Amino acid sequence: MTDTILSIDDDQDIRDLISLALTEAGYRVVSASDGPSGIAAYHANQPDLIVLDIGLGAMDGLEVCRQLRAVGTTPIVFVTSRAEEVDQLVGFAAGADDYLTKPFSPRLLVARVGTVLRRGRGAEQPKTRFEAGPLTVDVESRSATVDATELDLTRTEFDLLVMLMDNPRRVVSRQALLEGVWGSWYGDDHVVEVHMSRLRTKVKAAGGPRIGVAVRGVGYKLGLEPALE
């Protein structure tokens, strides 16, 4: 299921920019340019996730991070022009789980986002079984297969192709496939390159589809719809 992400920012180019940023990393986003039709927004959408301006207006961010807070646990990340570090200890202070000083790129923004969604369901248990059309992929006996084909993959291979199929309808940022797959050391980023280009033939040799659909500057993708649960 896609998350919906809610922004609230009294400037109609913050707000296209974000839009723009997590629609194309795969999330729903709504967006609302006050404190009061943010807050309508909210309980209209019950969103996975709020990016707040802490400078509104009338009703600022800090207002409505508290009357979020008082009716719910969204996590919220906000985006302010504010940069002192006591603007920021205000802001925590209010509720919010994450901080975000204006300018900021896009990218990291969906990096942002990604991580406070992420720690926010770190108490859920992680699935162990995974469908994308004829791809099936079983975490515990690490084994893929297309269709009745299994898979002869690298650890790094699986790895991969996991990360893909955990984050079926997202682009998975090169970043976050280098730190999730190599960890601290990965040389650059055009080891993805080449090791997601082997899980394609490999996959491909067993008769399956093309997977790994690369996004140009920004990461990979899966390119399969994940299986009904």
Contents of the next structure:
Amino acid sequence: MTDTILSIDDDQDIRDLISLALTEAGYRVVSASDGPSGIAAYHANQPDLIVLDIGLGAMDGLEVCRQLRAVGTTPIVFVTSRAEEVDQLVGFAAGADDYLTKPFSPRLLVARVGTVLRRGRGAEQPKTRFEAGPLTVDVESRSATVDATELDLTRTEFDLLVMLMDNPRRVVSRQALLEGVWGSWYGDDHVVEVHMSRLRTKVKAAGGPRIGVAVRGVGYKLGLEPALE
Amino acid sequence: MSGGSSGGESDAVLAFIREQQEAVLQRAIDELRSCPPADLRGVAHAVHGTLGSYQLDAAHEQIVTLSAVLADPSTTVEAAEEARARTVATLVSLQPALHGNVAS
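Form predicted in complex with the partner chain structure, per the form predicted on its own context:
Shown next: the complete complex, the earlier chain at its head.
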């Protein structure tokens, strides 16, 4: 899905240049010329990132940034003529994720926007609930069920199940399972098969499907199509 | 004068910049000419970013010089107005080179 960028700048020439550069880079761009209309555009468009000038008139960009921070976490990149270090510190203190000074290079702006978007996605919270067929796992409560039947799993079996359900369409290597469940393991990697076998048995005894299907020489896959990811 | 720092921009962005340079410079001249003395520093600050972003490097340098004069606390109102007039005259002298500018 195309990311939407909101550009707020009182200079039409700058808005035009930002809009063209970001559109060329594949983003959808909406623009606003002052603080209040920028905040309105934020609520109307729910952008993925905001490019914000500081010198906007009565409501400056710092105030816009503070107001947007009070209602959400959308990344904000300042693009401003204020180039002093103290200006940048004030911008970051107001909640900016990055700071670019004018004059700016359009391709550098595009690069910064891409980086901030990727950084924001990397910081997304890990999933805590997984569902696949009759299986449900809730990481926070460390509970696993087959339909309504609670599974009595050891810590190791539970962690193995979470790793499989977090990668429902991939084969998870033995090494990845060792690192993910045991942290570091210097012994025989057949320990994975031992615990996987017990997990399989418990799921089947509760009426569930066969899981932890071995892929020779590689690792294991969940073994059933997930109902939800 | 198109400022040599194309910096590897995409063809579309570079074409747009070149097509807009003449109008951007004209707007900067108009704003510098017409603003009241009390607003001159702020206007210079604003057009500085725009001229540089549109790769109008020579014009941008003139604004940097003007801003330095305006930021000096010893600069009198008369000296500021002289600096404004000099800057506007220099910017006007840069216009012919941009006339009919198109992307190469």
